[in-house]
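A single chain, nothing else alongside it, follows as structure tokens in the form predicted alone.
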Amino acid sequence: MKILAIETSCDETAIAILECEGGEQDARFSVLGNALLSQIEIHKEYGGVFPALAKREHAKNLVPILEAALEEAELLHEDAQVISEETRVKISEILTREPGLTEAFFEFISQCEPPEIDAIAVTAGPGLEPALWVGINFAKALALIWNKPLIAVNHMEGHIVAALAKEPAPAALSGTGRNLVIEHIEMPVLALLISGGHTELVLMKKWFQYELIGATRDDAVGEAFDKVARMLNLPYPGGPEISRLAEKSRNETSDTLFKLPRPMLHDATCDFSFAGLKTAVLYLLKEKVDLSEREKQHIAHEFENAVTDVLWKKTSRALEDTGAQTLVIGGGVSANTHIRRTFTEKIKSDHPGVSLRIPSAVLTTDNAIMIAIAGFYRAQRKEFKTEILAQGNLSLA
């Protein structure tokens, strides 16, 4: 089964195209068609993503990204359609949102063959929801004129199924594309989900049913990340930033020149709290006026200390009320240097028996291979979808 994805959740504009097999146990994928532009750059200067600014963008890059993702998946190839006017007007309705969109997939699809896919998934949430539309929409619409079932994807659920997958062994790869495998999952499954809009554990008993274990209470752990860095005058994203400074103080001593508190550390719950950690890196800059870059260093240092100290607590806690075997940490903070250090040798000592997923690093970030890969797990279901719509909140539990 061919799926091709498309994600638009945040600031990343990304299309994929995956050639899938196999049931939830053995199942493979072989990445034909991966095309992403990411709008860091653009949104640096308001030190965080600006909405009507991400969508704007998304209608801008989704054609130009189709294109290089057909291409690359040897898939794109011209010939001029005839497309008729009630299925014009249809489609300027789908993407009325999108003026500047309409003209360029009116453009591109008159002048090429619909490709041999099977299925279109889509990001229908969580995320901004005016960057959502622009996805969604923008899949409508493909689906009406390649006539093509459509299939919505819970954006955490592709982070999680983005952890399960592994590359398979050497001798196990065929052609040139990058080739995955998901197999020899031991239920139950903790995934620890760890972004700049989420902080939550999710238990996965069964194959895709879900529930929710623990989350934070006020402050996602990304979104701490990047307010802390701001407090210290670092660029956007925040998260890349504090861990460069930490490692630098890391690679001179494990001690720190400050103390930061642990929120809800000792608590009962698997909750989490980062606002407090937050505003305790505030009151210690109000202290110190004039920051040397070693003080930086340090406060980066025990600010990346404290936040993995409480993620590695509270899901050892969870593992041990659920008795899960298998850990996977999905999302964008799961690229952090030292919370992978971390967890890959507290899962040794404290957890021998679970075995700990995290994905590589290009698979932690925003993408839409994870899409089309818990995109292919719905349609295994036949989870077609006539209708969808953007759900900024979107929960798995």
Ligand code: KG4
Second form
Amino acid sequence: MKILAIETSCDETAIAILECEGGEQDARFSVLGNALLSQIEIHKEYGGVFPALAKREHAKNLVPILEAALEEAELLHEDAQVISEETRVKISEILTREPGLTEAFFEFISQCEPPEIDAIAVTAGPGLEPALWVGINFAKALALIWNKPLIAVNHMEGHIVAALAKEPAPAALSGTGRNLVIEHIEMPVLALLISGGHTELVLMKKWFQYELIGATRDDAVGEAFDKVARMLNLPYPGGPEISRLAEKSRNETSDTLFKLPRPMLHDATCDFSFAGLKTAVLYLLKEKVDLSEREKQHIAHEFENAVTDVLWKKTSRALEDTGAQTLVIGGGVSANTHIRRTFTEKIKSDHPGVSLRIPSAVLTTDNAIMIAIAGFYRAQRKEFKTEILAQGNLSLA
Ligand code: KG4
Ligand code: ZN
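Other form of same protein, the form predicted together with this ligand, not the form predicted alone:
Now the complete complex, all chains and molecules, led by this one.
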């Protein structure tokens, strides 16, 4: 089954086309086309993602991204298409809130054959609602004109399946990232989801049945990375910048010049709190007027250590409490080198029976491949939709 997936929940416009086969315990995916445009450079100026701007950029980028994905998948066949007046009116209604997109949509659609795909999946939430709506309306318009079923995908479920997906054994050596498999998954699965908007521990007891085990009580971990980076005058997004500075210090010493708190480390729940840690950095910076480069590196190093200590301690507790057999880390922050390294080492020493799944580099930050994979599972369950609403706060459990 070929799935075309659309992701516009934040600052990445992405479309992927995957050939998907198999069942829940042995699914195989082949990436036929994958096009992605990051808006990071545009949002940098504002120090964060600006929703109205994200929406405008998605509207501008969706048609060229679709064309690129179809072309790569060899599914783009030029042929003049007649669009009936009735369909034109319906599509114009669907895209009424996306000025600019309607014209580009008709121009493109009227020149290409409907591609041989079986379903269209789109992120319904969580994310920035204006950004989500553009992707959803675009998906609805495509589904109508090409007469394909629609699937709504939870973005966080996308991050989970991206972490569960591996390259099959021989291909793993070449690392093309074009072939993926999801197999031999031992339940229950515990997922640590860490991104710009989320910090939560979710238990998947059976496929796609979720229970919330712990969550942040204030800031998300990615948000803390971004805010601390801003305090250090580093550009957005802050996670990779902090990581780069921290690694420099870590290569020289394991002792940091500063000490930061590990909020809620010893409390009995699996919840998190990162606001106090961010404030502690703010106080530290108030005391220091002219920070040297070395001091900046040490703050980044200690901040990353503090975050990682808390993430590991709470995840370890959740593994004990739930008896989970598989641990998944997903979301943009899972790209962090120190977090990946620490979890890889500690799982072996503290929970040797648990299998750790971390997404490959291309699948850590937002992308449409993960939306297609999640969409495939939903399609197998025949969860097709005629109407999809953007849900900024959509949760798994
Ligand atoms: O999942 P994602 O791409 O978008 C959301 O759904 O939020 O996550 C983005 C977040 C940002 O806060 C960014 O600073 C953080 O992921 N991030 C990182 C790293 N790369 C991205 N945080 C720490 N270390 C990194 N290497
Ligand atoms: Zn994400």
